[in-house]
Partner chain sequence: MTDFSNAMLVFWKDWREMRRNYQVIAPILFVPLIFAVILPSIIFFVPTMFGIPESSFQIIGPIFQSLPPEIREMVATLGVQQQMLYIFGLYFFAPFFLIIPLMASSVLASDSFAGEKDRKTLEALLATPLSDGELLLGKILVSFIPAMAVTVLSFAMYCVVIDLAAMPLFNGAVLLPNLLWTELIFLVTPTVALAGIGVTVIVSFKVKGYREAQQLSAILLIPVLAVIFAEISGLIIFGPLMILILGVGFAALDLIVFKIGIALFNREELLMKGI
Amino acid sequence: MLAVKTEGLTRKFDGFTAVNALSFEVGEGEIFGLLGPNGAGKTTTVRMLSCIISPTSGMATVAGHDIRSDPTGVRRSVGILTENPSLYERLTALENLEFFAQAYGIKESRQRAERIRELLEFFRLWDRKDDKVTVFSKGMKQKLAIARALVHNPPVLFLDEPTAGLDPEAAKLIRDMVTEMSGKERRTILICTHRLEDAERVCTKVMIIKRGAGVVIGSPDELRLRMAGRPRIEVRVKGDGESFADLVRRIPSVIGVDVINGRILVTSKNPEEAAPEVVRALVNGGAMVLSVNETLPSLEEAYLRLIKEDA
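Keeping to the form predicted in complex with the partner chain, what do you get for the structure of that sequence alone?
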(Lines of atoms letter the chains of each structure in order from A and count residues from 1; the text may use other names and numbers.)
(Lines give C-alpha, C1' and ligand atoms only; values in the text may rest on other atoms or scores of the structure.)
Protein backbone atom coordinates (compact mmCIF):
# COMPACT_ATOMS: atom_id res chain seq x y z
CA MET A 1 0.00 0.00 0.00
CA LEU A 2 1.19 3.51 -0.79
CA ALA A 3 1.62 5.86 2.15
CA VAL A 4 2.41 8.93 0.05
CA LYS A 5 1.62 9.56 -3.60
CA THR A 6 2.12 12.79 -5.50
CA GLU A 7 1.31 13.60 -9.10
CA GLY A 8 2.52 16.79 -10.74
CA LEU A 9 2.70 18.57 -7.38
CA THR A 10 3.54 22.20 -8.05
CA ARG A 11 3.86 25.30 -5.93
CA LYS A 12 4.52 28.78 -7.22
CA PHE A 13 5.20 31.95 -5.21
CA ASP A 14 4.69 35.19 -7.12
CA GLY A 15 5.98 33.76 -10.36
CA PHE A 16 8.77 31.73 -8.75
CA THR A 17 8.27 27.97 -9.00
CA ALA A 18 9.45 26.39 -5.74
CA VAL A 19 8.21 22.90 -6.59
CA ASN A 20 7.71 21.90 -10.18
CA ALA A 21 5.47 18.95 -11.15
CA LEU A 22 6.87 16.60 -8.54
CA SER A 23 5.65 13.00 -8.81
CA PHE A 24 6.72 10.16 -6.56
CA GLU A 25 5.37 7.30 -4.48
CA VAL A 26 6.37 6.10 -1.04
CA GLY A 27 5.35 2.64 0.11
CA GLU A 28 4.22 1.84 3.64
CA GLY A 29 7.16 1.40 6.01
CA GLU A 30 9.65 2.92 3.58
CA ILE A 31 12.20 5.55 4.50
CA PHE A 32 12.12 7.96 1.60
CA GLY A 33 14.73 10.66 1.25
CA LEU A 34 14.19 13.95 -0.53
CA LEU A 35 17.73 14.96 -1.25
CA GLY A 36 18.79 18.29 -2.64
CA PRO A 37 20.73 21.47 -1.98
CA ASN A 38 19.26 24.35 0.03
CA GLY A 39 16.40 25.99 -1.86
CA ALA A 40 15.67 22.88 -3.93
CA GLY A 41 12.04 22.78 -2.78
CA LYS A 42 12.24 20.06 -0.11
CA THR A 43 10.64 22.05 2.70
CA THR A 44 7.90 23.40 0.42
CA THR A 45 7.11 19.83 -0.63
CA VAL A 46 6.78 18.70 2.99
CA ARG A 47 4.66 21.74 3.84
CA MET A 48 2.27 20.84 1.03
CA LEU A 49 2.16 17.19 2.06
CA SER A 50 1.37 18.12 5.66
CA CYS A 51 -1.32 20.61 4.54
CA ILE A 52 0.42 23.67 5.96
CA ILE A 53 0.39 25.28 2.52
CA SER A 54 -1.64 24.33 -0.52
CA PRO A 55 -0.29 23.33 -3.92
CA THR A 56 -0.76 25.58 -6.94
CA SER A 57 -1.53 22.49 -9.03
CA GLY A 58 -1.17 18.74 -8.90
CA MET A 59 -2.44 16.27 -6.34
CA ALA A 60 -1.17 14.19 -3.46
CA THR A 61 -2.51 11.67 -1.00
CA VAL A 62 -1.01 10.94 2.40
CA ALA A 63 -2.08 7.83 4.33
CA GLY A 64 -5.03 7.60 1.94
CA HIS A 65 -6.21 11.19 2.54
CA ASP A 66 -6.27 13.76 -0.26
CA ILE A 67 -4.36 16.90 0.69
CA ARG A 68 -6.94 19.12 -1.03
CA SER A 69 -10.23 17.56 0.01
CA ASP A 70 -9.29 16.14 3.43
CA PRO A 71 -6.59 18.30 5.03
CA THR A 72 -7.74 17.44 8.56
CA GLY A 73 -7.43 13.72 7.79
CA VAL A 74 -3.91 14.34 6.49
CA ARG A 75 -2.93 16.39 9.55
CA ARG A 76 -4.17 13.66 11.89
CA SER A 77 -2.13 11.01 10.05
CA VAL A 78 1.11 12.93 9.86
CA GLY A 79 3.78 13.81 12.39
CA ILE A 80 6.14 16.56 11.33
CA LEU A 81 9.56 17.70 12.42
CA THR A 82 9.77 21.17 10.93
CA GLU A 83 12.94 22.88 9.76
CA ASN A 84 13.11 24.66 13.14
CA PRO A 85 12.23 22.57 16.20
CA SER A 86 9.15 24.83 16.58
CA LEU A 87 8.95 24.21 20.33
CA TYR A 88 7.48 26.55 22.93
CA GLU A 89 10.65 27.46 24.78
CA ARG A 90 8.93 29.01 27.81
CA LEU A 91 7.00 25.79 28.37
CA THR A 92 8.49 22.64 29.84
CA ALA A 93 9.10 19.50 27.79
CA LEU A 94 6.04 17.95 29.41
CA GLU A 95 3.83 20.99 28.74
CA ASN A 96 4.90 21.01 25.09
CA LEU A 97 4.00 17.37 24.59
CA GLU A 98 0.77 17.74 26.61
CA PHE A 99 -0.38 20.55 24.33
CA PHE A 100 0.41 18.77 21.09
CA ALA A 101 -1.03 15.45 22.30
CA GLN A 102 -4.33 17.19 22.99
CA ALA A 103 -4.17 19.20 19.77
CA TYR A 104 -3.81 15.91 17.89
CA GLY A 105 -6.91 14.59 19.61
CA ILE A 106 -5.63 12.44 22.49
CA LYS A 107 -8.29 13.56 24.93
CA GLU A 108 -7.99 10.75 27.50
CA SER A 109 -5.50 11.98 30.12
CA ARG A 110 -4.17 8.55 31.16
CA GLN A 111 -3.52 7.51 27.57
CA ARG A 112 -1.81 10.85 27.00
CA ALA A 113 0.36 10.56 30.09
CA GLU A 114 1.46 7.02 29.15
CA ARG A 115 2.35 8.01 25.60
CA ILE A 116 4.30 11.09 26.72
CA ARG A 117 6.22 9.11 29.33
CA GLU A 118 7.02 6.41 26.77
CA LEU A 119 8.42 8.98 24.34
CA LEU A 120 10.36 11.00 26.90
CA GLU A 121 11.91 7.83 28.27
CA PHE A 122 12.79 6.62 24.78
CA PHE A 123 14.54 9.90 24.04
CA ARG A 124 16.15 9.97 27.51
CA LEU A 125 14.40 13.20 28.40
CA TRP A 126 12.14 11.95 31.21
CA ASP A 127 14.44 13.34 33.92
CA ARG A 128 14.23 16.76 32.25
CA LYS A 129 10.47 16.74 31.68
CA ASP A 130 9.85 19.68 34.02
CA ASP A 131 12.63 21.85 32.61
CA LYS A 132 11.76 24.69 30.28
CA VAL A 133 12.80 23.95 26.70
CA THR A 134 14.86 27.15 26.59
CA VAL A 135 17.58 25.48 28.69
CA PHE A 136 17.79 22.42 26.41
CA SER A 137 20.75 21.79 24.11
CA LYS A 138 20.17 21.72 20.35
CA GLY A 139 20.24 17.91 20.36
CA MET A 140 17.70 17.72 23.19
CA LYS A 141 15.41 20.14 21.37
CA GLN A 142 15.65 18.07 18.22
CA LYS A 143 14.80 14.90 20.13
CA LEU A 144 11.87 16.60 21.84
CA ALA A 145 10.62 17.91 18.48
CA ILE A 146 10.72 14.37 17.09
CA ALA A 147 8.89 13.15 20.20
CA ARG A 148 6.26 15.80 19.49
CA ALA A 149 5.93 14.57 15.91
CA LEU A 150 5.36 11.04 17.25
CA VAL A 151 3.05 11.91 20.12
CA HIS A 152 -0.15 10.88 18.33
CA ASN A 153 1.45 7.75 16.87
CA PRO A 154 1.09 8.83 13.23
CA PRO A 155 1.54 6.28 10.44
CA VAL A 156 3.49 8.82 8.37
CA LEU A 157 6.35 10.94 9.61
CA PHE A 158 7.94 13.92 7.83
CA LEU A 159 11.38 14.86 9.09
CA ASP A 160 12.85 18.07 7.69
CA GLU A 161 16.64 18.06 8.17
CA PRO A 162 16.49 15.84 11.27
CA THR A 163 20.24 15.84 11.94
CA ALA A 164 20.99 19.45 11.01
CA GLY A 165 23.32 21.05 13.52
CA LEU A 166 23.67 17.95 15.65
CA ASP A 167 26.95 16.48 16.86
CA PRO A 168 27.88 13.07 15.36
CA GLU A 169 26.61 11.13 18.37
CA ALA A 170 23.22 12.83 18.41
CA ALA A 171 22.95 12.49 14.62
CA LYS A 172 23.63 8.76 14.88
CA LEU A 173 20.98 8.40 17.58
CA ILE A 174 18.41 10.06 15.30
CA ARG A 175 19.40 7.86 12.33
CA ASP A 176 19.19 4.70 14.45
CA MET A 177 15.80 5.77 15.73
CA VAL A 178 14.51 6.39 12.21
CA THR A 179 15.67 2.95 11.07
CA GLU A 180 14.06 1.35 14.10
CA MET A 181 10.73 3.12 13.58
CA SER A 182 10.59 2.00 10.00
CA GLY A 183 11.72 -1.57 10.68
CA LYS A 184 9.83 -2.40 13.87
CA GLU A 185 6.81 -0.13 13.67
CA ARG A 186 6.32 -0.10 9.86
CA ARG A 187 6.07 3.68 10.03
CA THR A 188 6.53 5.51 6.74
CA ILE A 189 9.18 8.20 7.00
CA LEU A 190 9.96 10.95 4.55
CA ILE A 191 13.23 12.70 5.26
CA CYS A 192 14.28 15.99 3.71
CA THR A 193 17.99 16.38 3.81
CA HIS A 194 20.96 17.88 2.08
CA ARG A 195 23.23 15.50 3.99
CA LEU A 196 24.32 12.57 1.87
CA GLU A 197 25.27 10.63 4.96
CA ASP A 198 21.68 10.56 6.19
CA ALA A 199 20.26 9.53 2.83
CA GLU A 200 22.89 6.88 2.31
CA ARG A 201 22.62 5.33 5.76
CA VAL A 202 18.90 5.27 6.43
CA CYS A 203 16.86 5.72 3.25
CA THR A 204 15.44 2.81 1.33
CA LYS A 205 14.62 5.11 -1.56
CA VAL A 206 15.98 8.53 -2.48
CA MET A 207 14.76 11.23 -4.80
CA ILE A 208 17.18 13.96 -5.75
CA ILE A 209 15.45 17.24 -6.43
CA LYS A 210 16.91 20.31 -7.99
CA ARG A 211 15.15 23.64 -8.50
CA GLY A 212 11.88 22.07 -7.40
CA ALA A 213 11.91 19.22 -9.90
CA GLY A 214 12.67 15.55 -9.33
CA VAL A 215 15.86 14.62 -11.14
CA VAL A 216 16.31 10.97 -10.30
CA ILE A 217 14.74 8.41 -7.98
CA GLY A 218 15.84 5.00 -6.72
CA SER A 219 17.56 3.17 -3.89
CA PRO A 220 20.93 4.65 -2.83
CA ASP A 221 22.70 1.71 -4.57
CA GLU A 222 20.70 2.18 -7.76
CA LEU A 223 21.48 5.87 -7.83
CA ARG A 224 25.17 5.19 -7.36
CA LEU A 225 25.16 2.77 -10.28
CA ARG A 226 23.00 4.87 -12.55
CA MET A 227 24.63 8.16 -11.91
CA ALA A 228 28.24 7.45 -11.12
CA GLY A 229 28.85 4.37 -13.23
CA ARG A 230 30.14 0.88 -12.61
CA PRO A 231 32.03 -0.52 -9.63
CA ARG A 232 35.77 0.08 -9.82
CA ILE A 233 38.82 -1.92 -8.83
CA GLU A 234 40.92 -0.17 -6.22
CA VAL A 235 44.52 -1.34 -5.98
CA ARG A 236 47.03 -0.23 -3.34
CA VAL A 237 50.63 -0.79 -4.25
CA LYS A 238 53.83 -0.12 -2.35
CA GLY A 239 55.29 3.16 -3.55
CA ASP A 240 53.80 5.60 -6.00
CA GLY A 241 50.78 4.19 -7.84
CA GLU A 242 51.26 6.62 -10.71
CA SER A 243 54.46 4.88 -11.85
CA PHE A 244 52.56 1.61 -12.34
CA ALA A 245 49.36 3.06 -13.85
CA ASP A 246 50.55 2.66 -17.46
CA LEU A 247 50.93 -1.10 -16.94
CA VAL A 248 47.20 -1.27 -16.21
CA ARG A 249 46.17 1.05 -19.04
CA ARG A 250 47.58 -1.43 -21.57
CA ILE A 251 45.06 -4.12 -20.54
CA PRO A 252 42.37 -4.30 -23.30
CA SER A 253 39.37 -4.77 -20.94
CA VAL A 254 40.31 -1.69 -18.91
CA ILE A 255 38.32 1.44 -19.79
CA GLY A 256 39.97 3.97 -17.54
CA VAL A 257 42.62 4.39 -14.85
CA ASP A 258 42.83 7.13 -12.22
CA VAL A 259 45.36 7.51 -9.46
CA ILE A 260 44.00 9.17 -6.34
CA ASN A 261 46.12 9.49 -3.18
CA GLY A 262 48.50 6.82 -4.50
CA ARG A 263 45.66 4.32 -5.07
CA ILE A 264 45.05 3.03 -8.59
CA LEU A 265 41.33 3.14 -9.50
CA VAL A 266 40.52 0.95 -12.47
CA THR A 267 37.27 1.14 -14.45
CA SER A 268 36.42 -1.89 -16.55
CA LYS A 269 33.43 -3.40 -18.32
CA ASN A 270 33.62 -6.41 -16.02
CA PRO A 271 35.55 -5.75 -12.81
CA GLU A 272 35.43 -9.41 -11.69
CA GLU A 273 37.20 -10.62 -14.83
CA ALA A 274 39.56 -7.69 -15.03
CA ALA A 275 40.82 -7.86 -11.43
CA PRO A 276 43.15 -10.91 -11.91
CA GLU A 277 44.55 -9.38 -15.12
CA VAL A 278 45.23 -6.08 -13.34
CA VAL A 279 47.02 -7.83 -10.46
CA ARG A 280 49.05 -10.00 -12.88
CA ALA A 281 50.11 -6.97 -14.92
CA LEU A 282 51.18 -5.07 -11.82
CA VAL A 283 53.09 -8.00 -10.29
CA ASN A 284 54.80 -8.77 -13.60
CA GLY A 285 55.72 -5.09 -13.85
CA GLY A 286 57.46 -5.25 -10.47
CA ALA A 287 54.80 -3.70 -8.25
CA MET A 288 54.17 -4.99 -4.74
CA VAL A 289 50.36 -5.26 -4.46
CA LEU A 290 49.15 -4.51 -0.93
CA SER A 291 45.37 -4.83 -1.42
CA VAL A 292 42.70 -5.18 -4.10
CA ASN A 293 39.05 -4.11 -3.55
CA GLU A 294 35.98 -3.61 -5.63
CA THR A 295 34.48 -0.20 -4.78
CA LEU A 296 31.31 1.56 -5.75
CA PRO A 297 31.51 5.28 -6.39
CA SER A 298 30.01 7.10 -3.39
CA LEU A 299 26.55 8.58 -3.53
CA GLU A 300 28.24 11.86 -2.75
CA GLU A 301 30.20 11.78 -6.00
CA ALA A 302 27.01 10.97 -7.89
CA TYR A 303 25.04 13.66 -6.09
CA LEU A 304 27.64 16.37 -6.54
CA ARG A 305 27.97 15.56 -10.21
CA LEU A 306 24.23 15.76 -10.63
CA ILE A 307 23.58 19.00 -8.82
CA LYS A 308 26.53 20.69 -10.53
CA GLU A 309 25.11 19.89 -13.96
CA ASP A 310 23.57 23.03 -15.47
CA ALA A 311 24.37 24.86 -12.25
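The structure above corresponds to the form predicted in complex with the partner chain; please provide the structure of the form predicted on its own.
If you are looking for partners or other molecules, they are not here, because only the chain is given.
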Protein backbone atom coordinates (compact mmCIF):
# COMPACT_ATOMS: atom_id res chain seq x y z
CA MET A 1 0.00 0.00 0.00
CA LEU A 2 1.26 3.46 -0.93
CA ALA A 3 1.48 6.12 1.77
CA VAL A 4 2.65 8.93 -0.54
CA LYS A 5 2.32 9.24 -4.31
CA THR A 6 3.17 12.22 -6.50
CA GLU A 7 2.79 12.70 -10.24
CA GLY A 8 4.32 15.70 -11.98
CA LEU A 9 4.29 17.74 -8.77
CA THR A 10 5.38 21.28 -9.65
CA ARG A 11 5.63 24.56 -7.78
CA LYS A 12 6.61 27.91 -9.28
CA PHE A 13 7.26 31.20 -7.50
CA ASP A 14 7.05 34.28 -9.74
CA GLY A 15 8.40 32.38 -12.71
CA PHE A 16 11.03 30.46 -10.72
CA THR A 17 10.46 26.69 -10.71
CA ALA A 18 11.28 25.40 -7.22
CA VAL A 19 9.91 21.89 -7.83
CA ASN A 20 9.76 20.58 -11.38
CA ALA A 21 7.44 17.66 -12.29
CA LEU A 22 8.46 15.48 -9.36
CA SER A 23 7.06 11.92 -9.41
CA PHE A 24 7.73 9.26 -6.77
CA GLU A 25 6.01 6.72 -4.53
CA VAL A 26 6.56 5.87 -0.86
CA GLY A 27 5.28 2.57 0.50
CA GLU A 28 3.64 2.18 3.90
CA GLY A 29 6.25 1.81 6.64
CA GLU A 30 9.09 2.96 4.38
CA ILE A 31 11.76 5.50 5.32
CA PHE A 32 12.15 7.58 2.17
CA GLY A 33 14.88 10.18 1.76
CA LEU A 34 14.69 13.32 -0.37
CA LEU A 35 18.38 13.98 -0.80
CA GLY A 36 19.87 17.02 -2.43
CA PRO A 37 21.89 20.20 -1.94
CA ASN A 38 20.42 23.30 -0.28
CA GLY A 39 17.90 24.91 -2.62
CA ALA A 40 17.11 21.65 -4.43
CA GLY A 41 13.38 21.88 -3.64
CA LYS A 42 13.17 19.41 -0.73
CA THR A 43 11.40 21.71 1.75
CA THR A 44 9.02 23.04 -0.91
CA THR A 45 8.05 19.46 -1.75
CA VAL A 46 7.22 18.70 1.89
CA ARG A 47 5.26 21.94 2.23
CA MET A 48 3.10 20.88 -0.71
CA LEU A 49 2.66 17.33 0.60
CA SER A 50 1.57 18.67 3.99
CA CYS A 51 -0.82 21.21 2.40
CA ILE A 52 1.00 24.27 3.70
CA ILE A 53 1.23 25.53 0.11
CA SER A 54 -0.56 24.42 -3.07
CA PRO A 55 1.17 22.99 -6.14
CA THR A 56 1.20 24.95 -9.36
CA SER A 57 0.46 21.73 -11.23
CA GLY A 58 0.57 17.99 -10.78
CA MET A 59 -1.02 15.85 -8.08
CA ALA A 60 -0.23 13.96 -4.90
CA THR A 61 -1.95 11.77 -2.36
CA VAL A 62 -0.84 11.33 1.26
CA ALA A 63 -2.30 8.48 3.35
CA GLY A 64 -5.00 8.13 0.70
CA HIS A 65 -6.02 11.82 0.78
CA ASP A 66 -5.65 14.10 -2.25
CA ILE A 67 -3.69 17.25 -1.41
CA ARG A 68 -5.97 19.36 -3.63
CA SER A 69 -9.44 18.01 -2.84
CA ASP A 70 -8.92 16.84 0.76
CA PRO A 71 -6.31 19.02 2.50
CA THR A 72 -8.04 18.57 5.88
CA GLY A 73 -7.64 14.79 5.60
CA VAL A 74 -3.98 15.24 4.71
CA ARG A 75 -3.32 17.50 7.70
CA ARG A 76 -4.92 14.99 10.07
CA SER A 77 -2.72 12.23 8.65
CA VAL A 78 0.71 13.87 8.80
CA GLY A 79 3.15 15.08 11.43
CA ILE A 80 5.79 17.63 10.46
CA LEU A 81 9.19 18.54 11.86
CA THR A 82 10.41 21.76 10.27
CA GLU A 83 13.98 23.03 10.33
CA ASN A 84 12.94 25.24 13.26
CA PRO A 85 11.59 23.08 16.13
CA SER A 86 8.85 25.69 16.86
CA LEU A 87 8.47 24.91 20.56
CA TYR A 88 7.30 27.19 23.36
CA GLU A 89 10.49 27.52 25.36
CA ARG A 90 8.88 29.12 28.42
CA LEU A 91 6.66 26.05 28.81
CA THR A 92 7.76 22.66 30.10
CA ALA A 93 8.04 19.59 27.86
CA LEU A 94 4.78 18.32 29.32
CA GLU A 95 3.00 21.63 28.77
CA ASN A 96 4.21 21.81 25.16
CA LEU A 97 2.80 18.40 24.31
CA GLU A 98 -0.41 19.11 26.23
CA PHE A 99 -0.91 22.29 24.19
CA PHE A 100 -0.28 20.63 20.83
CA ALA A 101 -2.37 17.57 21.69
CA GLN A 102 -5.35 19.82 22.35
CA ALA A 103 -4.62 21.78 19.18
CA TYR A 104 -4.75 18.52 17.22
CA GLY A 105 -8.17 17.79 18.70
CA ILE A 106 -7.37 15.16 21.33
CA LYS A 107 -10.12 16.24 23.72
CA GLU A 108 -10.22 13.43 26.26
CA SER A 109 -7.75 14.22 29.06
CA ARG A 110 -6.87 10.61 29.88
CA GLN A 111 -6.12 9.86 26.23
CA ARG A 112 -3.88 12.94 26.04
CA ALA A 113 -2.03 12.00 29.22
CA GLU A 114 -1.39 8.44 28.03
CA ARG A 115 -0.16 9.57 24.62
CA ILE A 116 2.11 12.27 26.07
CA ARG A 117 3.67 9.88 28.56
CA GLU A 118 4.18 7.28 25.83
CA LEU A 119 6.05 9.80 23.67
CA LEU A 120 8.15 11.31 26.45
CA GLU A 121 9.22 7.86 27.59
CA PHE A 122 10.02 6.77 24.03
CA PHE A 123 12.19 9.85 23.48
CA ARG A 124 13.79 9.47 26.94
CA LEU A 125 12.41 12.79 28.16
CA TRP A 126 10.01 11.64 30.87
CA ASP A 127 12.46 12.51 33.65
CA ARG A 128 12.67 16.05 32.25
CA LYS A 129 8.94 16.52 31.65
CA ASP A 130 8.63 19.36 34.16
CA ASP A 131 11.69 21.28 32.95
CA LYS A 132 11.20 24.33 30.78
CA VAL A 133 12.29 23.82 27.20
CA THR A 134 14.62 26.82 27.35
CA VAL A 135 17.12 24.75 29.39
CA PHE A 136 17.06 21.80 26.94
CA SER A 137 20.01 21.00 24.70
CA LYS A 138 19.49 21.22 20.94
CA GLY A 139 19.24 17.42 20.72
CA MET A 140 16.57 17.33 23.45
CA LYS A 141 14.59 20.06 21.70
CA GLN A 142 14.77 18.08 18.47
CA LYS A 143 13.43 14.96 20.21
CA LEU A 144 10.61 16.97 21.78
CA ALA A 145 9.78 18.54 18.41
CA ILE A 146 9.47 15.08 16.83
CA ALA A 147 7.28 14.00 19.77
CA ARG A 148 5.10 17.05 19.13
CA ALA A 149 4.74 16.02 15.46
CA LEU A 150 3.64 12.55 16.59
CA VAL A 151 1.26 13.53 19.37
CA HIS A 152 -1.86 12.86 17.24
CA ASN A 153 -0.38 9.53 16.05
CA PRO A 154 -0.24 10.30 12.31
CA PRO A 155 0.53 7.48 9.86
CA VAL A 156 2.94 9.71 7.88
CA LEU A 157 5.79 11.76 9.35
CA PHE A 158 7.76 14.44 7.48
CA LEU A 159 11.18 15.33 8.91
CA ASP A 160 13.02 18.31 7.44
CA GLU A 161 16.76 18.11 8.25
CA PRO A 162 16.18 16.23 11.55
CA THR A 163 19.86 16.10 12.55
CA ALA A 164 20.96 19.54 11.33
CA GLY A 165 23.23 21.25 13.85
CA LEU A 166 23.34 18.28 16.22
CA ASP A 167 26.54 16.78 17.61
CA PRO A 168 27.38 13.23 16.42
CA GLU A 169 25.94 11.55 19.53
CA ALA A 170 22.61 13.40 19.33
CA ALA A 171 22.40 12.85 15.56
CA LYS A 172 22.91 9.10 16.03
CA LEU A 173 20.19 9.00 18.69
CA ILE A 174 17.72 10.71 16.33
CA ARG A 175 18.61 8.27 13.52
CA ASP A 176 18.17 5.29 15.85
CA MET A 177 14.77 6.55 16.98
CA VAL A 178 13.62 7.14 13.39
CA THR A 179 14.54 3.55 12.52
CA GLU A 180 12.77 2.28 15.65
CA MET A 181 9.59 4.24 14.85
CA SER A 182 9.45 2.79 11.35
CA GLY A 183 10.14 -0.77 12.49
CA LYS A 184 7.85 -0.90 15.52
CA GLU A 185 4.90 1.13 14.29
CA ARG A 186 5.09 0.71 10.50
CA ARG A 187 5.03 4.49 10.35
CA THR A 188 5.92 6.02 6.98
CA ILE A 189 8.70 8.59 7.31
CA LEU A 190 9.90 11.00 4.65
CA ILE A 191 13.20 12.70 5.45
CA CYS A 192 14.52 15.79 3.67
CA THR A 193 18.26 16.02 4.12
CA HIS A 194 21.54 17.00 2.56
CA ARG A 195 23.38 14.84 5.13
CA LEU A 196 24.43 11.70 3.30
CA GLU A 197 25.08 9.86 6.55
CA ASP A 198 21.41 10.21 7.52
CA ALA A 199 20.21 8.89 4.16
CA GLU A 200 22.67 6.00 4.10
CA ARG A 201 21.98 4.82 7.64
CA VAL A 202 18.19 5.06 7.90
CA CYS A 203 16.55 5.27 4.46
CA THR A 204 15.19 2.24 2.64
CA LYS A 205 14.88 4.32 -0.54
CA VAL A 206 16.40 7.61 -1.65
CA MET A 207 15.52 10.12 -4.32
CA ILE A 208 18.26 12.54 -5.28
CA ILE A 209 16.89 15.86 -6.50
CA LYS A 210 18.60 18.87 -7.98
CA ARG A 211 17.04 22.16 -9.06
CA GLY A 212 13.63 20.75 -8.17
CA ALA A 213 13.84 17.73 -10.47
CA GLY A 214 14.49 14.08 -9.70
CA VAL A 215 17.93 12.86 -10.75
CA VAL A 216 17.65 9.23 -9.69
CA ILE A 217 15.70 7.05 -7.26
CA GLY A 218 16.52 3.74 -5.58
CA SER A 219 17.87 2.15 -2.44
CA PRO A 220 21.30 3.31 -1.21
CA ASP A 221 22.77 0.02 -2.45
CA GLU A 222 21.17 0.45 -5.88
CA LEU A 223 22.65 3.93 -6.20
CA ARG A 224 26.09 2.60 -5.28
CA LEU A 225 25.78 -0.18 -7.87
CA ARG A 226 24.64 2.25 -10.53
CA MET A 227 27.76 4.31 -10.02
CA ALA A 228 30.17 1.44 -9.40
CA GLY A 229 29.11 -1.09 -11.99
CA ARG A 230 31.47 -3.49 -10.23
CA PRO A 231 33.21 -3.77 -6.86
CA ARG A 232 36.50 -2.00 -6.35
CA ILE A 233 39.65 -3.05 -4.58
CA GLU A 234 40.32 -1.09 -1.40
CA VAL A 235 43.92 -1.19 -0.20
CA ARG A 236 45.18 0.35 3.03
CA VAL A 237 48.92 0.94 3.26
CA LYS A 238 51.12 2.32 6.00
CA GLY A 239 51.78 5.97 5.37
CA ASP A 240 50.44 8.16 2.58
CA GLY A 241 48.46 6.18 0.00
CA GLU A 242 48.87 8.91 -2.62
CA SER A 243 52.64 8.32 -2.77
CA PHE A 244 52.02 4.72 -3.92
CA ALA A 245 49.05 5.30 -6.24
CA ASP A 246 51.19 5.63 -9.39
CA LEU A 247 52.55 2.10 -8.83
CA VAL A 248 49.00 0.80 -9.21
CA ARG A 249 48.09 3.01 -12.16
CA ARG A 250 50.82 1.30 -14.27
CA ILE A 251 49.09 -2.09 -14.04
CA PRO A 252 47.45 -2.87 -17.45
CA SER A 253 44.25 -4.36 -15.95
CA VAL A 254 43.61 -1.31 -13.78
CA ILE A 255 41.04 1.15 -15.13
CA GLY A 256 41.20 3.83 -12.47
CA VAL A 257 42.76 4.70 -9.11
CA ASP A 258 41.44 7.10 -6.46
CA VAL A 259 42.92 7.91 -3.07
CA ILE A 260 40.33 8.84 -0.41
CA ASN A 261 41.24 9.32 3.24
CA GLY A 262 44.48 7.40 2.69
CA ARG A 263 42.71 4.44 1.06
CA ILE A 264 43.78 3.38 -2.43
CA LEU A 265 40.60 2.53 -4.39
CA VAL A 266 41.27 0.54 -7.54
CA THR A 267 38.78 -0.04 -10.39
CA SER A 268 39.41 -3.02 -12.65
CA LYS A 269 37.45 -5.13 -15.13
CA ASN A 270 38.15 -8.17 -12.94
CA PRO A 271 38.88 -7.21 -9.32
CA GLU A 272 39.62 -10.80 -8.22
CA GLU A 273 42.38 -11.20 -10.80
CA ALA A 274 43.72 -7.68 -10.37
CA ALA A 275 44.01 -7.81 -6.57
CA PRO A 276 47.20 -9.98 -6.48
CA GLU A 277 48.81 -7.75 -9.12
CA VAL A 278 47.97 -4.64 -7.09
CA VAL A 279 49.44 -6.09 -3.90
CA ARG A 280 52.57 -7.29 -5.73
CA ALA A 281 53.15 -3.86 -7.30
CA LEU A 282 52.76 -2.10 -3.97
CA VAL A 283 55.04 -4.48 -2.05
CA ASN A 284 57.70 -4.35 -4.77
CA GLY A 285 57.47 -0.57 -4.62
CA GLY A 286 58.19 -0.55 -0.89
CA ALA A 287 54.66 -0.21 0.50
CA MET A 288 53.55 -2.02 3.64
CA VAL A 289 50.08 -3.36 2.81
CA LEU A 290 47.78 -3.38 5.86
CA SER A 291 44.57 -4.72 4.31
CA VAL A 292 42.93 -5.57 0.98
CA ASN A 293 39.13 -5.68 0.49
CA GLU A 294 36.49 -5.53 -2.20
CA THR A 295 34.19 -2.56 -1.71
CA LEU A 296 31.47 -0.46 -3.34
CA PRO A 297 31.50 3.34 -3.41
CA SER A 298 29.80 5.05 -0.47
CA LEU A 299 26.50 6.81 -1.01
CA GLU A 300 28.47 10.05 -0.72
CA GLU A 301 30.62 9.12 -3.72
CA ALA A 302 27.56 8.04 -5.71
CA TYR A 303 25.72 11.23 -4.78
CA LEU A 304 28.57 13.54 -5.76
CA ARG A 305 29.08 11.69 -9.03
CA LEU A 306 25.36 11.79 -9.85
CA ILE A 307 25.11 15.50 -9.12
CA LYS A 308 28.19 16.15 -11.27
CA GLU A 309 26.82 13.90 -14.03
CA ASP A 310 23.48 15.71 -13.95
CA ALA A 311 25.23 19.08 -14.17
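Think of the rigid core as the biggest set of C-alphas that the two forms share within 1.5 Å after superposition. These numbers were taken from a predicted model, which means no experiment stands behind them. Positions refer to the first chain, counted from 1.
With the core held fixed between the two forms, residue 154 has its Cα displaced by under 2 Å. Residue 179 shows a C-alpha shift below 2 Å between the two forms [criterion: core-superposed Cα displacement of 2 Å]. Core-superposed comparison between the two forms: CA of residue 128 displaced by 2 Å or more. After superposition on the rigid core, the Cα atom of residue 92 is displaced by 2.6 Å between the two forms.
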